[in-house]
Every structure is written in structure tokens, then in C-alpha cells.
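Take a look at this single chain in C-alpha cells; it is the form predicted on its own.
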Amino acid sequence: MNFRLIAAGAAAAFALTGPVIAAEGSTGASTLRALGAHIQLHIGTAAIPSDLSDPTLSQITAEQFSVLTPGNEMKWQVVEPEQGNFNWTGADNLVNFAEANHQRVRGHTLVWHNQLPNWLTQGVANGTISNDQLRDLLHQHITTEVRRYRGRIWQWDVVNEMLADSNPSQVKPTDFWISHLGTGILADVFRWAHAADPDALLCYNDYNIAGEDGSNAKFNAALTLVKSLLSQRVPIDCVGDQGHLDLQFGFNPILMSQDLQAFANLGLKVAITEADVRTFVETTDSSQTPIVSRTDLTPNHTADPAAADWYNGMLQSCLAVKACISFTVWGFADAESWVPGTFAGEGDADIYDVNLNTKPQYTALQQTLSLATGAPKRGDHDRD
């Protein structure tokens, strides 16, 4: 999903600031991290510069938060903008905050539709790049940036939203790289994370794949895809189920806690990896103007009884399910949400408000958390 670009912000330098938490879990007992580390699940967050760089931000980020997903850093638009020209800043700072607070990083992500750089596609679009270099392009952007980090990157979404909202669903034909190389470029992806770093865990991560829709029409899709790759010793370990929910949509827990289970009877372990839920919001104006910035919000906490429940419900299908091995929130801030610049008149669809302060969702999060740390560990983390 796309994060709210910063201006300028995206790549910029910027001195990392804030605390340094000692180790896993040592940080007040009841921050979300030090609840999660009880039974091993990584309680995690998406982060943008300012998450690292505001000391405010960065101590909730190292204090509550045991995995870091770059919100824009890694991708191909942020990391390559000019041929052959690099701008790892963004992911390094990222990557080395993490190191440097005992936190993990899911890298997020190497082949999507989307935030692709403009020398790209504009190649593509008028001939001067041919889908055989298009292809060896792409070998080259995931091998550059997979080895750039191997060994530092737990998770990597390899796939990222290749399925088709409708139903039946199916992979998008008409999707930038399936259009242009086919459907047999799935596997070659993987395959090619794989050999530039072996350790790390390989996702296809998508949204509405559990279930979150009322409908199974993508948990189908999704899972006839990972079968596929799987028959082929595609090395694919895990799926992640992004969990952007909408009060004005239904959602059933129970559903999606069986979408997960049958991930995981493959053998693959599973992630919440973009968990959110958004609803309609009102403007400090009378304006339909999309939310922005921290100045045209104020908190808004009626609706937080029912997205405090979709926020738990989602958490529990994790529990529920031995092989959910991460719990992400995209973004903890109601404030750099990217809900109010894509979603006009929705908001209010993060764990804290725009002044900073924990919302009914956080402690939601929180109880379920405490009420868990007597439950059995999941297992050996060294690789899951």
C-alpha cells in the first residue's frame, strides 16, 4: 500500500535521533513489544523518516514496536529515481535504527505495480526499454537491493498485490509486469530473492486475502497461487494479509483466522502486515478536501468502540493461528496516515491520535496482548 510521501523526505538524510532500547522486550512491560516478545510475535509498524528523525516519533517507534516495515524507502521509485543512480539513505537509516533498537524489518517491496521509477516506465511505454530488458532490469533491481541487505532483512514482500478485485479473482492481467512478462515472472522473483540472500523469509503479500471482504473470492486466488508456486519448489515461506479494514465494510474475524490456518497447513508462515482501520472522519471545514496534514485533523474518537473490536479481532486471528509470526500496524499516527490522502472524508484509522495520545485501538491491542503472555511461545524465531 502506498505511504504518504513527505516532500523531500522520502530519501532525504537525516540524523537519527531518540532511544536506544537495550533488548527485545526490555522496555516498560506493557508496551505492545514487551507483550508480544512473551509469546514471540513481533508487534510491528511502518515507518517514514520523520519516525526516526522526530524524537517524539522515534521513541514511540523504538519503544513499542519490535519490527519495522520502510513505509516508501525501499521501493524501486525511492531507491534507483535516475538509472543507475542509487539513494539507499532512506532504507539505511531505516535499517540501521532498527539494528540499533534490537528491532527486525520486513523490506517492502521489490515487485509491485506502483511507485515504479518514471525512466521505467516512460522506457517501457515508448519502446526504448523491450520486455527482455524490462526483465533483466528487474533481476538486477531485486539482486542489487536483496544482497545490499542480506542478512539484515527478516521478511521481504517479494509480490506485492497482484490479484485482481473482482470475483472470481485471479492475477491481473493487465497488471505492469504480468502484462509485459508474463505470469511465469512470480516464480523467477522469488527465485531470484532467494539466491541473493537465502535467510531471509519471502512473502506475496496482498490485501482482502483473508477473508477482510466479506468474500473468499481473493483467500482462493491466493492460495491457488501459492499452491502453484509451491509445486514448482518456488522458495516462497510466508503470506502476508495486509488487514486495511473500513467500518463501513463488514469483517469476520473467524474467517479470517481460517484463511490464515490454510496458509499456514501449506507449510508457510503468515503475517498482519499493514493492519489499519479507517472511517469516515469529519474536516475541521465543511470542506470535502482530503486530510493532509496534522493541522486539518482533530481527534475524533467516535468510532472507536468498533474499530478498537476490528483492530482485536484482527490481533486474535494472529493469535489464533500458531504460525502468525508478526503483527504490523501501518503507521501508528493518525497524523502521517495515508488514509485521508486516498480515501476523501476517512480518517482516524490508527493505534494514536494526531497529538500523539494512545486511542481506545491501542489499548485494545494491548489487553489481548497481556491476556495472551500466558499462552505457548511460537515457536523458534532464529528464521520464522
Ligand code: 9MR
Given for the second form:
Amino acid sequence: MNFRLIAAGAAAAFALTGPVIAAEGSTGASTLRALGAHIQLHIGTAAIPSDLSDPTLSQITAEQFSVLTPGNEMKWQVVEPEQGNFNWTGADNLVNFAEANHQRVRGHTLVWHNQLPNWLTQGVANGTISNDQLRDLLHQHITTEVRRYRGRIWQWDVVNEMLADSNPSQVKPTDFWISHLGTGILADVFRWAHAADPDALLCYNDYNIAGEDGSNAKFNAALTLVKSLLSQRVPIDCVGDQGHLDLQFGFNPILMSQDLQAFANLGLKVAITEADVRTFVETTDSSQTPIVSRTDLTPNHTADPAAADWYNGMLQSCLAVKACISFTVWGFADAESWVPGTFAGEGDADIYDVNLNTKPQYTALQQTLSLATGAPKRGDHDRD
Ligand code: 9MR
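For comparison with the form predicted on its own, would you give the structure of this protein in the form predicted in complex with this ligand?
Every component of the complex follows; first up is the chain already shown.
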């Protein structure tokens, strides 16, 4: 598959959705994507609709990144809000935007317990959807979505967050999909995705699977899972480590690179798929509502330099492993981050501040990529 050939034809389709930014390389040699391109490392971001339509955000999205992941727009809840009634608008816009801007796409995500449509979860809960029907619906969902974007998705996060946060860790018996369909479903879903798009790289994606839990328990479980899938000849091509870090916990980039290398040693590609580094932020607002503006920060709040270090550490872990093909941040702007809405009192997790100025986190990535431009290239990363 040659993704570069697809790009030209998509420009016309994009005309309706926003500006087309000039091709890679011509927008400034020091953008993250241009620096990553020297060694064929794709630098990505999660994108939500405003990242593609707002003039300033879309310019950053196009100029800085060479791979996009839809933050929500390809999730089942969004694409099939009512049974049989599809809404592909957001997903189509993202794929068109990406192609018009010579970017690749990480499809996200096909099998997850979260962001499922109500009709599905309610039907299962009230017994109107049997386990056999649930399996058929999942098969249909994967086939419909993967076929729709066949040839246009570089990597698919086929299975997301299936492992327990415990020591020892294992596939969660209580997960929605596992509890209804058994662990055998994990092999089936990769096979169904492969049948629908034989050229897409198919990934297992999770958080804390490259040593971030300190104990390596979740890494061990992930390794066991992917080895088991490989031994069954399941078409799995990659492991995505999300990389959601929090400064209150530990982080060891050496362990991360060793763990990524262990996946690579099985013949898999690896990727950092959702990097961000959150921390507690003091606000002048005693209710601790999410930070929406830099002016909400108290004067004694100073950016913790560890955040830039940890971004850098994740990037270096990826750079140390030749099979690491992409490094994606989970959104680039603090104002759009999922963090304040999920972790009370935390934020400051991204590489651009709320006024869209680059932060030391951005500069750290830029410098490290600059230093790596002479390193060996990673290859074309297409499916063999
Ligand atoms: O960024 C996504 C946010 O907008 C949604 O509200 C949230 C729902 O759980 O999902 C976020 O993205 C998640 C991703 O799909 C999987 N890994 C964790 C991400 C952050 O929650």
C-alpha cells in the first residue's frame, strides 16, 4: 500500500471542510512532522472536529503532524447512534482532512467497553440482544467500518484497554465484551478486521503496558496476550502504548523502551498512541472546575519541568526502538484536553497552552527530533 499515492485525489473532497495546508516539508523544516520525516517516524495527534475546522487549530493540526487519530469520531457510539442509522460525517471529515494534508490515519477504536451506543448496551442489559446476536453485531460493526475506510487507514486500534489494572494483570473477565463473548472473541475481531482491510496494520492498544505501572504487571499481561494471539496465527501487527502519564506517579523511560523492544522482538510494530503528561494545577477557582484559561492559574503555579522531561522520555523510548513507527499526542492543546474533565484538579497535560503557544513540552520533542534527524530511517511501515 502506498499512502502517498492516495493523497492527491483527496484534495478536492476536502475543499468543503477547510483549508489545505501545503505538503510535508514545505511548511517549515522545524515542525514536528518535518523533523520526524527525516527518520520516517510519524508524529501524530488525536483530533476532534474543532481541530479540523477552527482556522488556528487546523493550521497546527496540518502543519505539525503527519498522522491523525480521531479522538471520538470513529467510536461505535458516534458512527451508529441508533441501530442501522449511521453517522460518518466526523470520521469522513477527518480522513479527508488527513489525505488533503498528506497525513496518515490511525483508526480508533473498534472493540472497547466504553463509548458504545445506548441501543447496544441497553439491548444486552434487558435481554433483547442475545450473546449470539451481540457477536453478529460486533462482526457487522467491524466489517462495515473497516471496509468503509479500506485502503485509507494506516493503523487500526482493533482492541482497546482489555487488561486489568492489577498485579498480576490479565484480560478482564468483567469486560463487557469478554463477559458476554469470552476471550476467544479477541482472535476473531482481528481476523474480521483483516478480512475487511488486508493492508491496515492491526493493533492492540492500552495504557500502562510499557512499564508505567512500575511493576510491569500490565506489560507482562499484554505480552502474554499478544504472544497467544500470534501463536493462533491471528493477524495482529502492532502494539500501541497510550502513554498517559501523571507526574504524581513514576516513569522510567528505560523500562518503557525495553518493553517496547520486547513487543518488537515478536515481530510487531509498536507505537506511542495517546501521549500526554498531566499534573495537579492550582486554580484561583475554589470549585476546582476545569482550567479553561491560563488566567485561571494562580501566580505561584509554575510549569513543572518534569512534564517536558517525561514527554521527551517517551519520545526517546520510541526512538530507541526501530519498530516504533509513530508517536502520537492525545490532542495538542490544553484547552481541549480530556484531563481536567476526568481527573479533578489536574491539567496542563499538553504541548500547547490554552492560548495555543508552544510549551516546553513541545520544545523538548522538537529538540529531540532535531537531534535524531541523522539516525537510521525506520522503513516504510506498510503491512508486509
Ligand atoms: O479523548 C476522548 C474523550 O473525548 C472522551 O470523552 C473519552 C471517553 O472515555 O475518551 C477519550 O479518549 C480515550 C481514548 O479513546 C482511549 N484511551 C483513553 C482516552 C482518554 O480517556
